[in-house]
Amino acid sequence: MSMLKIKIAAPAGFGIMSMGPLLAKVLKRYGFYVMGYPEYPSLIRGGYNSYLLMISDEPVYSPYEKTDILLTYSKLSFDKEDLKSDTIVIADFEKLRVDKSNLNCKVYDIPFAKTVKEEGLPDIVQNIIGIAYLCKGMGIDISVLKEVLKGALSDKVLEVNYKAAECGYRLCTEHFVNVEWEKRDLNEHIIMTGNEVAATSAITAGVNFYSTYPMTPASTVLHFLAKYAKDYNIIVKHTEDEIAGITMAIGAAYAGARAMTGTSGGGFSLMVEGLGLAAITETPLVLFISQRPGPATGMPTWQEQADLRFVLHASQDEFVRAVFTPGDLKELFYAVFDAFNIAEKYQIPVFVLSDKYLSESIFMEDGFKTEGLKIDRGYIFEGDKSDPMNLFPRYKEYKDGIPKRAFPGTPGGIHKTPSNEHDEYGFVSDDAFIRKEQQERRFRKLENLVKEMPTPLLYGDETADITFVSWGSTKTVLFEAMKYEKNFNFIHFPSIYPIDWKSTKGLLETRKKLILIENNFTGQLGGIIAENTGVFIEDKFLKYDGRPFFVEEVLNILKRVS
């Protein structure tokens, strides 16, 4: 396996979040696998932004700590980055006022600022000059870069960026890095962020209403759906706050739409009252929650997986919900699709729990198979035109605890839908018998729902001595670490509730040594496993510094415990 890690760094406002994906597309088109991980502070301008690209001749799943090539436009790089003697640093040292003679790394001093001034180009295209310099240094023909630029930029700015690219190629006079690896035909592969995949899956599932207030790192789901709203007949509403976001989605679902909302933990805090409304009214609702560090505002643009218990227990009292915890793009795609079917079939709120790392990083996949995917809208009352004004028992059990839905305007479907406890017709009631009857009916949904949720799976050598236990996006770093160390495997939870804990317990108990790996302080999945199985995982590998796990960290843990 060949591997190269390139980091691009610049102040916010310099286009760093566009440069990373743009270079990734160039590398994919050239025939390399690529994965991209962005870091940025919550600032409009200034600060320190970086985009790390992992490039390989094999599929690559997660980020590494070590950087091989650093293209930087920020003086802060020389304080923040761990530069080794073999690290290549490309920068305009005169512009940054950095004494390169004191650096213990390979230096390429490129006059970006002087070049744009001499060529009459805007300062911003220094980023394209740098990308072009990198491409030339890797032996990539300029035609590949220009082709990607043409697809990414408007005609209005294309010529300026072409000129910048030519400047970068002219400045680079050598192939300073060897990437003479075997190239693949990756034209059929896609390169997308997790949020783009979540939105694409929602479109595949027939979403026709999405409402929310934007909140990092879930915001780009809103942007993506808004971009394609007209193409797919979707109402996309940027609401005044998260409370309106969830209640509008509930209203739309009540009226018959396939509805979804999305936010992060802080926004979901505001949505909780609405969540209870969806539960008591048995209104289907998909909630896409992308986690970040908290509490309160926390670290808005960074990584954590600490909202698991929150979504499992949010709202007063207890009710049936479903929680998916996908680990990669494919699981995310099918989780969102299934979430819509389960929400409507069981008439419950369904969560798809992502995080900043999975939502905003770019990954490559060989596509998603949609053959066989079927939209299931559940039990719906078709109407009775012979008796259009008849009352309808909306909350009477039809099958397995599930009633039939009657959309507004359905002949013979007259009923009430209160936030109070109610009888079969929706009339408010605090009668003890009715309360008990309705609660027992709602919980009867669990028996079949648990059979439809994905179960924990074991990946790797079944006889390995060490087994990591994970959920969500930590799956990707464990897959990457398996390229270097074979004496471990891992159990991944693609969903947490409801699942078959009896078989899960059997899977856990047959392992030799368990290590919990989670992006939170308390090991939330470990606690949930202990509560439901009695299996207590003593060895924990927990990270809560706002960053995802890096491959080297997993390998170091394996060295310590082996």
The other form holds:
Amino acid sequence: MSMLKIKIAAPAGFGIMSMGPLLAKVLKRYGFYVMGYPEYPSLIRGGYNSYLLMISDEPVYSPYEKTDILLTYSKLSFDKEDLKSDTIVIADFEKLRVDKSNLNCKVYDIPFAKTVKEEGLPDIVQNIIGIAYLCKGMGIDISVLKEVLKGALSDKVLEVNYKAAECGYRLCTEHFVNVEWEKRDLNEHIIMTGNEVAATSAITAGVNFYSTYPMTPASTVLHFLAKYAKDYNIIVKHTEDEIAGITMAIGAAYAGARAMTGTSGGGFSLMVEGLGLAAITETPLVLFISQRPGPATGMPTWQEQADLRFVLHASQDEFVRAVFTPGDLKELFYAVFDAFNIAEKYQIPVFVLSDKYLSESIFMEDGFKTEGLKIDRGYIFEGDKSDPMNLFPRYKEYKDGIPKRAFPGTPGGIHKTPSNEHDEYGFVSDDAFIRKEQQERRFRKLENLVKEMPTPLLYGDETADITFVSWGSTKTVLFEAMKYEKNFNFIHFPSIYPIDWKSTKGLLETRKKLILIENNFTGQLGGIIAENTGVFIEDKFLKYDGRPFFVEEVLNILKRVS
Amino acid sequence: MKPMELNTNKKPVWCPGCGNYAIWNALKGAIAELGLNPWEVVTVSGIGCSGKMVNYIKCYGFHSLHGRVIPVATGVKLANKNLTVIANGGDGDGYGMGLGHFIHAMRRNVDITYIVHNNRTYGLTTGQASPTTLKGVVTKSTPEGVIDEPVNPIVYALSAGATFIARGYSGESELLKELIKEGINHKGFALIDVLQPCVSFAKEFSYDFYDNRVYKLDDNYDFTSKENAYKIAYEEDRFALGIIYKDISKPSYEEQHSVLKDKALVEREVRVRDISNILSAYK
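Return the structure block for the form predicted in complex with its partner chain; the form predicted alone was the one displayed.
Below, the chain from earlier opens the complete complex, with every other chain and molecule after it.
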């Protein structure tokens, strides 16, 4: 395996968030696997943005701590980055006013600022010059870069960027890094962020209503769906707040739309009353929640997985919900697709829980198979024109705890849909017998639902001494670590509720040594496992500094415990 | 269809003399006289005495959360623009918790009719001050009298760009019925603020209080003038009844939304969509 880690850094506003994916695409087209991890503060201009790209001749799943090449436009890099003697630093030292003589790393001093001035180019294209410089240094033909630029930019700015690319190639006079690796035909692979995949999956699943209020790191789902709304006949509504976002989606779903909302923990805090409304009215709803650190505003642009308990328990009282916790793009794609079917089939709220790292990093996949995918809208009353004024028993069990839905407009389907407890027709009732009957009926849905949820899986050598226990996006880093260390395996939870705890208990109990790995302070999955299986995982590897796990950290843990 | 046929088998649990009975009758009358198919009508309500309305009218009914009538009703209408969507809420519901939604709904001009049962009190929670309780009134939550300025829904609606603003009174059921009919026929958001006595908890705002202060706008009143409307809205000692403002020049939200131009959203089949062209942009 060959591996190269390139970081591009600049103040916000310099286009780093587009440069990372752009370079990644160039490398993919050239024949290398790529994974990209962005870091940025909650600022529009200034601050310190970075995009870390992992490049390899075999699939690469997660970020590393150590950078091999740093292309920087920010003086802050020299404080923030851990520059080793073999780190290559590409920067305009004169412009940044950094004394390169004191640096203990390999330095390439490139006059980006002077070049754009001389060539009469806009300041911003220094970023393309840098990318081009890197490409030449790796021996990538300029035609690959130009082709990607053509796909990414409008005709209006294409010429300027071509010229910038040529400048970068001219400035670079040597192959400063050896990437004479085996190349693959990766043309059919896609390179996407988790949020792009979640939105694409929702489109596949026939979503036609998405209403929410923007909140990092979930906002790009809103942007993506808004962009494609016209092509696919989707109503995408940015509402006045999250409460309106979820309740509008509930109104739409009640009327027959395939509805979804999305937010982060803070927005979901507002949505919780709507969650209960969806539950008691048995209105199907998909909720895409992308986690970030901190209660209240926290750290808007950073990573944490600490909302698991929150989505499992949010709202007063008890009701059936489903919670998917996908670990990679493929799982995310199918989780969102299935979430719609499960929501409509069981008439419950369904969560897909992502996080900043999965939502905003870019990963490669060999596409998503959509053949064989089926829409299941569940039990729907088709109407009775002969008796259009009939009162319909909307909340009467039809099968396995599930009633039939009747969309407004359906003759013979008239019923009530209250936020109160209610009888079979939806009339408000606080009768003890009716309450008990309705609650028991709703919970009867669990029996079949649990069979439809993905179960925890063991990855790696079954006989390994150490087993990490993980959920959500930490799956990627464990996969990456497995390239270096074989004497561990891991159990990953792609969904957490409802799941078959009996078989899960068996899976956990037959391991030699369990270590919990989670991006939170208290080890939430560990608590849930203990509560449901009695298995108490004493060893915990928890990280809560706003960053995802890096491969080196997992390897260090393995060294410590083995 | 006769209004009676719109009764469900549930008997209203409002207090004897409650203004809600008149609103109930006016609403049933309006639906019946317009000849609407009840299965194509959705009433959406919030919480409170007004919220119970959905239980007593035989059409589809969504009894939502306190203050959330408007977004739920908006979602229903956007999903199926063929439905007649009638929202019912109280003053606490719509002018308190739901005030933000109320203002934004008028910006959007979604074609729903919003009837606010404005009794200037929190009835179901036994008589605390509401956003429209007038200054000085002593209630359980304001033992020294209200010191907040009351919400003026007509002024708020005018400033938010509402295209249909009317005021009704539950002591004038016939007029109220006509206003509801006009509101339903209006293509866009229609606010009908209904002065409604709460006989149990808002003794200050009794039938006598209103009977002495309401007057009907005459036929010469020009409701297309915003200036006229503001004058009426700011009247403090008397309350005009009728259509205070109407603007038919603005398109409804549904008329402007590209996705809703030809068909209602729910008329399009939900099927697995081809995403190959999206994915090819990421290759």
